[in-house]
Each structure stands twice: as structure tokens, then as C-alpha cells.
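Shown next as C-alpha cells: one chain only, the form predicted alone.
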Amino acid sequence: MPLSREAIVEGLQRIVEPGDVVTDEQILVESSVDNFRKLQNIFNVHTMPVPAAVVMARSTEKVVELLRFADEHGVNVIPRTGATATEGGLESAVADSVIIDGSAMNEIVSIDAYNMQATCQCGVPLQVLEDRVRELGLTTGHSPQSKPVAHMGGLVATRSIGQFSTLYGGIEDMVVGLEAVFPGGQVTRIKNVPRRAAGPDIRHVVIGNEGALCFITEVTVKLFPYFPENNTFLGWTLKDMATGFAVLRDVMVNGYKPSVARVYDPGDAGLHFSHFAAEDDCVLLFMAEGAAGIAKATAEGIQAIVDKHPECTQVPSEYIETWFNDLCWDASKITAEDERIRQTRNVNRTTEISADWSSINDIYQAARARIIAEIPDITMMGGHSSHSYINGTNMYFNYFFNVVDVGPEEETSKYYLPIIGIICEETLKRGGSIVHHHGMGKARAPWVKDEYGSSYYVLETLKHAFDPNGIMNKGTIIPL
């Protein structure tokens, strides 16, 4: 038999200080969605199931006594540190659910320039992290557009990746090692080593699994010398995202690593570069960094590529310095985007896929096509390539809608999901994966068969395997 909402209550008092048990019934229901249904919080207007408490992990010897207490008695469990998500990965399926909160695990281990490896809990919001090895001349390479509020654990548990991913990697090319608590309370190491070929990389059975499969505790990742003086930034503009794909493949597969290699079609260019970029105007552009030879090298091979474009005109590079100088979004950005949708109730949302060269094109132009058409009350219908690699690119789709007819409550079913819908039957039709970067969540779940075909067996068996029980945020990845 279940148990009841207070008796969840009473057994984690057992476990941590009484304080530590959160059951405000604001924070609670609050914390029941994530920014996939952003718009409940911001009216005040909630449909999600309850979740019984959220309970304060501050060690993982806590972590290990919470999770067996929830696998004794079927309590569902959803993993958090930052809150960030955006696909619903956070938001409570089930009632009397209980969210472990790990951002109080916020200690930087070991910061080791000579081996260049940092270890942290994970709480650990990255820009503390960032702002602590730059100190020494180091940088983690990673810079999602949440850095300033996103922790560590929970970007390892997503597979995020960050602003200069062409150079640095995805956040699983610089994870070295990490400690996770499974279900049951087992505790697994994973040991900080280059490289190794012991059998199948087990890292990637933590690395992203979103919560479903454990609860990630530490992390060490990589760190890389820091060279800032000698970012270049380089720009052009032109008439279709064709050539703009076009571009980037060349520069990819000619073997250079700019961090930042972009192409925007016209209306998300509108957004971001509308001061020197025309109405019909895609932009291109790119940062090389890192040591003066490379960054010297890699800038005067990206111009020749892109000068045998003569359709591309060439911008000041100024011009793409100050974007970049102001790409992440902190807390008060955030604040100021709540107030804006709460007086239009315009709400911008986005979805990014993946795909070989061959296809993105044609992902872009059919998803596009349909939502504009298909999609009543759009405002922008945008999108750009920002996360480049020598078999294929991202689609960043970007795009804005007015809540029309329907209450706040109602804006994912009448207008978000059924935009994602359409990205994702475009992209799985052309052999690409329906997420690059934000992780399934509850919001692309339903499409996990079709994402991964006769590969399903594999994850539905890790997780029949590591959550027998499937007390590990339900619905999350794997549909209820």
C-alpha cells in the first residue's frame, strides 16, 4: 500500500534535519513543473500533481538514505539541483512525489591545474566553478546560455552542451569521472582517468539519464587554458540558410575548431542582429580562441572558406563581439521574460534537433513550413545552427506565439506540444535525433520508441535494471 502524504513526510524527517524538509505549499506546488510549463508559475495557475516535499540532500551519504527509504516504499523521486530544465524533466507526474534538491552540495573538491581536472558536488552552480578556475587561467570550456544559474549535476544529468561546443565538446567529452547513488543506496565511482578500455564506457549510463536512472552526487571535468585576449570574432551576412549549412560543413570538415560557429535564418537574426542585418538577411558567424597560433590559424581559414562565398558580406567583427558579450542569461533576464509574457502573454519557446548534412537542410525548411502554417497565432517562426561537427549540425528552432482563447494552463497543449510534435515527425522522417541538447524530459518522451528504434531494448533494459522498482522521476525519458 502507498504512503500517505504524511507519512513520506515523517520518514524523511527521520533522515535529514527537520529543516531540511520543505511542505510550503507555494514551493510545492511551484516546484511541480519546470520551464517546459513555465507559464503556471508565472500565473499562478497549476495542473501538475503535488509533490509531498522537497527534501534538502546535503551529503551523499543522505542522497544514499533517501533514495533507499523512496525504493522501500515506491516513492517516486525527481533529481534537482539548478531548476533549470526546460522539457519537463523537473516537473512531478505523480502525486505525493519528492524532490531531492541537491543544491546544497555545493563544495568544490579540487581544483588540479597540473593534471587539469576539477572536481565539484553537485550543486556547484558552473559560473561559481568558472569564475574560480579562470583565477588560475583555466576555463571548464562549457557555457550553456544558463551558466550563471545552472549546477553541475544537473547539466551532466541533462548532456547539456554549451556555447562553444564546436572547440570544447559536449559536457560528456569533459566529464572525467563522477559519483552517482542508484536506487537502493548504491553508491558507484567512477574514477578520473584520460581514457580507458575496460569494457563500455559507464560514465555514459549516468551522463544524461535525466534522473531516471540515478542521482549524479560529484563530478570531475576537464579543464582547458584560457586565452581570452585572443578571441577573434568574424561575420557575414547572406540571403539563405543553405549556404549558410554549406559553410559550416566545409569548415568542419577541413578540420577547423572555431568555438563558436552559427548560422541564424532572417527572423532569428532579427532577434539578435537587426542593427546591421536586413529584414531577409541569414548571419554567419564564428569566434576562434585558444592559443594565438590557433586562434590566428583558424580565423584566417574560416575567412578563406567563407571568400569563396562572394554572396556572403562580410560584417565588422565588432559587431559580433558585442552579441557574444551578452549571450547568457542570469536572473534578472529571467525576471524581465516573466514580466514580459505576463503583460502579452507572447511566449518565446524553443526546440533543437540534430541531423547529417545531408538532411538539416530539410528539417529546417518542412518544420517551418508546417508550423507557420499549422500553428495559429505565431509571431516568429526562427531558428539557426550553433553546434557544428564533421558528419552534421544542429537546428536550433526559435520561435514566438501568442496565448490566444486558452488560459495560461493551457498554452503547452494548444500550442508548445504540438509544435514539438511537428519538429519531431520532420526530423525523425529524415533519420535525425528529435533533442541535440535539452534532454528528453516528460515533454519528447512520447517519441523515445520511434527516436531510438531497436536500440529501445537497450535503454528500456537499463532501466528496468538500475530502477526495478521505477521510483526514478517517472515519465521522464520513458513515458508512463
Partner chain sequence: MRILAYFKVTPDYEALRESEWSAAAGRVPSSGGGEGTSRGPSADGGAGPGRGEHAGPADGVDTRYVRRILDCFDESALEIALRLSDALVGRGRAAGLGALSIGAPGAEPHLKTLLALGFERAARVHTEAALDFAPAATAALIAAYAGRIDRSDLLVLGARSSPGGGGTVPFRVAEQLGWPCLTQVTEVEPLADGRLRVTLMGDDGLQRLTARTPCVLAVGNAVVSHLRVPTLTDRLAVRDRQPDVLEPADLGVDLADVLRREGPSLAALEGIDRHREGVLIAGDTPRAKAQALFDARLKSLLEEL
Contents of the next structure:
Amino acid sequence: MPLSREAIVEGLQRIVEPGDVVTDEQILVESSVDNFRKLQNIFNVHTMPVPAAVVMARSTEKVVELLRFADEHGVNVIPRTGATATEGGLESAVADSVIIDGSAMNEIVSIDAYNMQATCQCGVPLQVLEDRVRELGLTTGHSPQSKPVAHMGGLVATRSIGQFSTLYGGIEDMVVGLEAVFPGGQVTRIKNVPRRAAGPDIRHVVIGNEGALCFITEVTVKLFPYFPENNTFLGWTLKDMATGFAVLRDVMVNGYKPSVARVYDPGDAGLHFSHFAAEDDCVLLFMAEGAAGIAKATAEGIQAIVDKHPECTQVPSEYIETWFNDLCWDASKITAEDERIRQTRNVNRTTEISADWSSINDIYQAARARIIAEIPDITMMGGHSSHSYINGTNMYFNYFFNVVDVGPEEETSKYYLPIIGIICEETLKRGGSIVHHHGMGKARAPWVKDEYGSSYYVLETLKHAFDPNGIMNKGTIIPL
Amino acid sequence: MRFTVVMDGTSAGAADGTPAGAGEGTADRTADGPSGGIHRRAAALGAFLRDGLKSDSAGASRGAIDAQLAGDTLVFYSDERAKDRLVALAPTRDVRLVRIEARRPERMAALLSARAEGGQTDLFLFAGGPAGTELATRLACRSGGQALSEVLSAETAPDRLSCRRSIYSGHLTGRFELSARPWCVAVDPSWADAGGSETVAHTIVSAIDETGGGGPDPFEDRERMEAPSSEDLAGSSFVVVAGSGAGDRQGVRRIAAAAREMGATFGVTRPVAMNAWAPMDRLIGVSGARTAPALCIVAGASGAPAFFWGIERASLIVAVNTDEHAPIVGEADLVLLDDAVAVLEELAAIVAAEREKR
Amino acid sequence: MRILAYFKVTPDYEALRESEWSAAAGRVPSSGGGEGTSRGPSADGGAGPGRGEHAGPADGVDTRYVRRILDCFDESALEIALRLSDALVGRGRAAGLGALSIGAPGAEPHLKTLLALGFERAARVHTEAALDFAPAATAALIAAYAGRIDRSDLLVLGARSSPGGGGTVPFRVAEQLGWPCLTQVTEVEPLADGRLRVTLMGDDGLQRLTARTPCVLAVGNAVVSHLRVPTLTDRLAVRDRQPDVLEPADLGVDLADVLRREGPSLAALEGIDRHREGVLIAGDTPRAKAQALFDARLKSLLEEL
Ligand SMILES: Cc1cc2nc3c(=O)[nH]c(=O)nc-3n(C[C@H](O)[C@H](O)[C@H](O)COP(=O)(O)OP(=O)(O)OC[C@H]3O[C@@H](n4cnc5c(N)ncnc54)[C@H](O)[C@@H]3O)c2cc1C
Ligand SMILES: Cc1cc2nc3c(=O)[nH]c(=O)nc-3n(C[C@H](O)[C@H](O)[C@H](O)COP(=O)(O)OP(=O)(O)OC[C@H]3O[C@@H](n4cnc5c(N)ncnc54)[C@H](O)[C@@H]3O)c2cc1C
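Show the form predicted in complex with its partner chain, please, because up to now only the form predicted alone has appeared in this conversation.
Then the entire complex follows, led off by the chain already shown.
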């Protein structure tokens, strides 16, 4: 017999301070969705099951008790920290879910400038950590656009990636150790070491689990010296994406590690660079950073490579630097964007995938063409590649559409999901991955078996082993 | 240099005089209704002459113009009863009266332009706000002179008038030079709160009646809305501002309630008004009101130049912000790093408890 | 009703860093006479490198590297004009809707967007000089276009621009056209008889009144602040339409002469010192901080007030 809402709330109140169990109706309703169905919050029309409570966890011990309680009574738990999720990871798929909010666990436990690592609780906003280590001349190297608002726990849970990934890597390259609590209340601490070969790397059971296996309470990430004075920006305009991908490949294959390496298609470039790029221009840009010699050699190497492509026209680096300085999304940009949507009903969505060099341009072209042909009311369909590797790159589809003739709550079914569907199909067809960095959430969970193929066995086994009662974030990664 | 102060005591044709309703966060200053604004704007002209206009003409040491004698005041009015109060505010000895049935900017500009033709007036000074800007601009267009609005201060030289005003939405101040005369200057609306000038003995040198000469009002069916104006903000000595850090409509309401509890006038930043979390008349900054309170508490605003312009003249600025790196932290006298709503509610409770005690 | 909406494309000043502003402070705009001080690709006659020079600015605010946006009050004005036009169409009073911008080709993409949104006419008056601080020249061009070329009878525009911000352009245009003018307009609704019901924030608060055309409506802090977005299909439908490009001479305006007489001229840029002490009031809880603030300063201050 599942517990009633009231019984769940009472149970939670026995574990934490009563004030830490939030049952305010508006807050609950707003917590039933994340950015995936953000129109429900923007227009205040809600259709998802309302969670029973949001409970603030203030220590690992409390998380242990909360998870034990949930596991015992089969209560669905949704871990949350910064609440910036974009793929439905925070959505309550079933009634009477409990959101365990770790944002109050916001202590920076230690910054070790000698061993170059910092430990913090899950609710530390990345921006806060970054500001603190910058005071010491260091950086985490992690800079997702949501840096001002996302927290360390969520960033690890989604396998997030930042703008400087080509140099520093994704979060998986930064996390050296962590602490997490599993459904039965089992606390796991993975120690902080430079490397280990003592069997499988179990960090990866936790990193990217999206709250579907465990609750991350603490993480330790690497630190790097910070030399902003050496930052060098380079930019070009060019006429087609194929060339852009080819240049990115050249740069990667030649062993250069710019922190930023991107190519924008004309639609996406139009949003950022219309003051110097023509309507049909793509924009290719790089940032080199690090110690003086490295930054200089990187910039020169890239310059030499692009110089071999006469179809690229160089632009003053100030354009790129100015753009770069205004890139992150803080709370006020998000509020302003919500207001823009409310007034215009013009919605901006993104879907990111990855693939090898041979396939990426085909995926981009095919998905783009199909979306324009098949989906109504599109106002912009474009994208960019922003994270490159030796064997391939990502494509960040960026698109806008007007929500016409349907209520805001139907935006996902009429527009967003069909577009995601096309992108996933075209990606899978060519052997790419349907998720580069936002997580599967609930939005892309329906494609999980196609994504994993025969390796789905491992995923499924992990889920059953660690969450036998299926209380962790139902519907996330693995669909209901 | 000779100047003419133009006082616009006409009302915009709405003969109703509906008092501005006291809405959310509106505290004082609405008692004397819309005409209160007319008087404040008129008084501002005296204050500007006294403190804002400097002369560097040869001989005289740099300093204030002899306001009483170097110019005259032209009073437009519609209502006999209101006239005397305006005349009392005139900063010059000589006063000229023009009666007109209601505000008719085009007609008034024509009358002023006729007056400018004599060439005796170098500088026409207008009140701040849209009405003053309109008259200054229309007069300059008609008389071949030059107009500048929202002037913070001015300095005369034999061949030009040098004025300062805010540009680039509060990011910079620009120094402008007016050459062709007459110089038609509308002062910055914030002068309305600089305190009036000393009383002057007046001589009415002329009084003309232009009623009926202006043709029909191009605009009809005027109706004053049941909404407060932002005038209370400009005159308030204690202002509480909610920025987007208030989080949502509810947060803004709670800060507004705390402000009311403390007897403060409530204002907001542009995003808060744009999100319709508070009415537009609560807006502070280059697009809204410019305040000059003794105390200003800024809760959850970053301190952007366009906003800060509106509180720059506060004697004491207290910032409540969760971000120690927010610009407002370096722009405030006192800083509380904490949640805007929580701190304001606590503060209101403390103020209320103190009031109980006494 | 023949509606003309005027808009300006400006650098995104909010994207400029504080250091840009402090660098600009103290600079003396080199040319008086109302020459604009904002320099950017729009001032050098073309978008894109290679076409304009990229030397550092000798004067003014260096906005070359920030993107271009619709000036915020003008964006409101465009959407308000569109909504008015929609309402008139709905009533069978088909309104011909036109858009005008002045300046370098930077406005071109926005004009095309407006065509896709159903504007019937879109024109740019080409000027090399930025007219940021030349309200008389701006007004002369708008008035000449509205009066001689477009023969519009309603002009809708933003109440002020972000660089200059004096709010005199609407009145100057009104003077030249001999039209009445309302500023700080927040809402416009058509009445059955062709007149307009206008809401505005005047000196004494919110007012509503009825206007006849011709007139100038200058939009202030309206709740409608964003322009709608055309679909790719809308864009395709007007793919072959180009905005008209006119020279000032085509309007009968001798721009050089107007600029020579333009005034006041901007003589210097000054920085604003916003710095204060920022003394931290410490405490463990919001309550403790509030109490500390109250004890330290507010108690005595509030007694005085
Ligand atoms: C404007 C914007 C820009 C963005 N830019 C980027 C970007 O550049 N790169 C990028 O990678 N992502 C980006 N994102 C996506 C998002 O910010 C990241 O996914 C981020 O990692 C989420 O962190 P959060 O703290 O907000 O987590 P939340 O939104 O709270 O949660 C995200 C997911 O992680 C789970 N979770 C949260 N906390 C825990 C925990 N303690 N233990 C276990 N599971 C947990 C949740 O259940 C959920 O499934 C962006 C989002 C927005 C809105
Ligand atoms: C032409 C033009 C005219 C403009 N005119 C005006 C104007 O008249 N008035 C005006 O205000 N703006 C105006 N602006 C906008 C202005 O530039 C800024 O964008 C605006 O002032 C920012 O408002 P804000 O401080 O509320 O929001 P933000 O800049 O988003 O700042 C929010 C602040 O709240 C803090 N915060 C977040 N959460 C909390 C919390 N829980 N508790 C405490 N603090 C928190 C954040 O740290 C941040 O500092 C204008 C802009 C333009 C272009």
C-alpha cells in the first residue's frame, strides 16, 4: 500500500526540521517540471503530477535517513540541486514524489592549492566555487553556460560540460572523488587519487546517474592555474559547415588544445554575430589559454591551420572576446527570456548530440532539413559545434518556434518532442550519441535502448542492483 | 545673459482633478493631488537657478546668476485659484501671466516663440518631464534656438551655454554646448526635489488672457486613471527597492509589504516592472523615477547604471544581495549579504516592534 | 490609417564592460555639430571586416564589437504598431503598415524581419554618420520621409533612444509635420470611428485620451516590449523583397547642412563615480543582520525621518 501524501509529509517531518519540508502549493506545482516543460511555469498551466513535498537536506546523515524512508515505503525521490535541468530530469513522472533538495548543502569543504583539488558539498553553485578559487589564481576549468545557477551535485549528476572542455575536459575528467548515498542509505565515498587501476572506475556509476541511482552529497574536482592574461581569441567567417567541421578536425588531430573551439551555422551565428557576419556566414572561433608559451603556441598553430583554408575570412579578435564575455546565463537573463516567451510565444530549445567526424555534417544537414520540412512554425533552425575530440565532435542544435494554436502545455508534444525525435533518429542512424551533455532526463529516455544497443544490459543491471525498488527518479534515463 | 523661467501651471485638459489613487506602496505626497506635481516642478526651476546654473561671465566670479533680476518668469495657468500659488514660487521679481484654457503645447510654443523673437531672452528654462521637454523642443524648433532636456546643471559663457545631462542610459554624463539662441533648457526631473528658493517680492509686469485662442484640443475624452503616479518616489525620504533578486511576484509583494510596514516608499527595477511583478509607476532609474531619499534600501538589485541613476542621490544606500560581487556592493554604503525577502521582512518586524515600544 | 513605425538599431550597450565605459569617459568627441560618438560597423558603411576599418576609436564609446539590437523603446513601438494594425485589419480598416530606420546597413536584417511580419513597406534612409546625438537631423529625416515619401498619418516610435535619450525626437518630428504628439505612451487601441484610444504615463500619472490622426505617438515603458518573431515560412514568402534604400537627398534633406546647424553639440563625455564604502553588516541569520543594521544606523535615521 503506497503512503498517502499526508503520511509522506509526516514521515519527512520526523526526519528533518518541519520547516525543511516545503508543502507550499505553488512551489510544489512549479517543482513538478524543469526547463523541459518550462512553458508550464512561464504560463502557470500545470499538467504534471504534483510532488508531495520538497525536502531540504542539510547533511549526508539526513540524506541517508530520507533515502531509507523512501526506499522502505516506495516513495519516488527526485534529487535536485541547482534546478537548471533541461531534459525533464526534475519532472515528477509519478504522483506524490519527494524532491530532495541539496541546495542548502553549500559548504566548500576544502580548497587544496598544493594538491590542486577542491572539495565541496553538492549545493555549492559552481560560480561560487570558481570565484573562490580564482582569488587564489586557480580555476576549476568548468564553465557551462549555467555556471551562475547550476550546483556541483547536479553538474556531476548530468555529466555536464563547459565552454572550455576542449582543454579541460568534461566534468568526468575533473571529478577525482566523491561521496554519494544509495537508496538503502548506503554511503559511498570514493577517495581522491590521481589515477587508479584497481578494477573498473566506479566514479562513472555515480557521474551522470541523473539522480536515478544515488544522491551525490559531495564532490572533489581538479584545480588548474588560471592565466586570463594569456587568453587569445581567434575568429573567422566561412560559407559552409563542412569546412568548419574540417578545420575543427584539423586542429584536434594536430594535437592543439584550445579551450574553446566552435563553429556556428548561419542561423545560430545570426543570433550572436550578425554585427560582423553576413546572413549566410558560418562563424568559426577559438580561444587559446594557459601558460604564456602554451597559449601562444596554440594560437599560432591554429592560425597556421586555418590559414590553409582560404575560404575562411579572419575577423578582429575583439568580436570574439566581447561575445565571450557575455556568454553565461545568470538568473536575470533567464527571467528576461521567460518574459520574452510570455509576450511572443516564441520558444528557444536546444538538443545536443555527438558523432564522429565522418557523420557529424550529415547528421546536422539531415536533421536540419527534416525539421524545417516537417515541423510547423519554426522561426530559426540552426546550431553549432562546441566540444571537439580527436575522433569527432558534438552538434548543439539551437532552434526557435512559435507556439501557435495550442496551449503552452502542449508545446512539448506539438513541437519539442517531434524535433527531438528527428534529431535522435538522424543521429542514431549514423552511429552517434543522442545526448552529448544535458543528460537523458525523461525527454530522451524513450530512445535509451537504441542509444545503448546491447550495452543496455549493463545499464539495466546497474539500475536493478543499486535501486532495486525503483525509487530513484522514476522515468529518468530509463523510461517508465 | 537674460533668462525666462517658464512655469506651466496648466493641466492637461482633464478638468476633473481626480486625486491619484494610493495604490500598493504609495505612501505620502499624493495628498495634494496632481497639482502637487505642478508645484513641485515649478519650484524646481527656482532650485535650478540657485544651485544648477552657474555663470562664468567676465568680471563676476563664477557663481550663481542674480536670479531675481536677470530674468523674468512666465506663468501659464488655467485656473485663477492655482495662479497665486505658482506666482509665489516664481524665482524672479518680474512675473508675466498668460491664461490659457488648458495645456495646449503647440499654442504655448507659439506664444513663447513670439516672445523669443524680440531676442531679449537668451535662455528659456522649463520644468523637467515630458511636458517641459515638449515645450522646450517645440520652442527651439520654432525660434531657431537649441533645445536640451533633462539638464542636470548648466554654465553660461558669453557665446554658449554648457550643460550636463545623463547619456547612454545612465552610463555616462555628457557635456553639451548650446550655441544658437534662444537656449531652451528643460531641467532634469530630479530638480523637483531640490527644495524651493527663498521668497521673492513679485511684480506682475503683464497679464494676458489667451483663452479661446488656442483652437480645439487635439486630444479628447481625457481620463485620469485610477493609478498612482511615481511622484511619491521622487519626493520620498525613505525608499525601499525590490530588484529581480526578489525572485518572483510573491517575493516582490513581500518586500512591498515590508516597505509599507516601515513607512518607506516602494520602488522596483526595470525587470521587476517588465515582468509585471509590480506596476510600471514603481520603476526607478533612467526610465523611471529619480529619487533622493535620506535612506534607500536596495533589495536584490544588481546596481546597473540605468538603475543606479535613480538612487544615486540617496544619502545612505543599504544593499541586500546574495552576491558579494554584485556591482551594488561597491555602490552602497552598507551591505548585507543575504536573501532580500528574508532580510526585509526581519527588518520590518524590528521596525514594527520598535514602534510598538514607543 | 497609414501607420509608419520608426526604429533604430543600436549596439547592445548592456554587453559593454565597465572598462569600456571608463575608457570612454574623458574622451572628447572629435567632431562637434552633432556627429555621433558611437562608432561601430554601422558607422563605417558595412557589416563585416574588410569593409570597415578597425582602428581604435579616437572618440566616444567603442561599440564596434558588440552586437546590434533593436533599441528597446523602438522594439515596443514596432510591436504596438503591429498590434494596432492587426486590430484595424480585424475591423476592416486595413492599415498600411510601414517601417523606417535611419543609418548604415545594420538595420537591413531587421527591416527584412519586419517585411516577413507583414509590414507592407520597409525603408532605410542611408546615412554614414551615426546620428546618436543629432536629434534634429534624425527628426528632419523621419519627418521628410513620413510627410513626403510615405504620406503616413500615424507615426509610432520609441520615446527615447538609449544613446542620446533626450526624448526630443518625437516632438521635433511633430513640429516639422505640424502634428500633435503624445509621449510616454503605453497602450494604443483603435476606436470604431478611426480614432485611437491612447494610454500614457504623463507628468501626473497614468492617463487615457482619444487621439485623431495625424499624430505622433512616442512609446515609453509599455508592457508590450518584445517584437514577435516571423517563421521561416514567413521569411520565405518575402525572400525577394528588399527594403527600399533612400539617400537623404531623395527626401529633399541636405543632411550635411542640417548637421552643420545641429545643436546642442556633445562636447565631452564624463564618467560617473558610483563608488561607496560598502561596509559589510555581518550576522549569522537574516534576523541578526537586520538587527545589526537597525542598531547601527536605521534606528536613529528612522527617528529623524
Ligand atoms: C541556461 C542554461 C545553460 C546551460 N548550459 C549548460 C552547459 O553549458 N553545459 C551543460 O552541461 N549543461 C548546461 N545546462 C544544463 C544544466 O545546467 C546542467 O545539466 C547542470 O549540470 C544541472 O545542474 P543543477 O545543479 O542545476 O542540477 P538540477 O537541475 O538540480 O538536476 C539535474 C539532474 O541531476 C539530478 N541531480 C541533481 N542533484 C543531484 C544530486 N545531488 N545527486 C544526484 N542527482 C542529482 C537531478 O535529479 C536531475 O536529473 C544549461 C542549463 C541552462 C538552463
Ligand atoms: C535603455 C535602457 C533603460 C533602462 N532603464 C532602467 C531603469 O530605469 N531602471 C532599471 O532598474 N533598469 C533599467 N534598465 C535595465 C538595467 O540596465 C538593468 O538590466 C536592471 O536594472 C537590472 O535589474 P535588477 O538589478 O533587478 O536585476 P539583475 O541585474 O538581474 O540583478 C539581480 C540581483 O539580485 C541578486 N539576488 C539574486 N537572488 C537574490 C536573493 N535571494 N536575495 C538578494 N539578492 C539576490 C543578484 O545577485 C543580482 O545582483 C534599462 C536598460 C536599458 C537598456
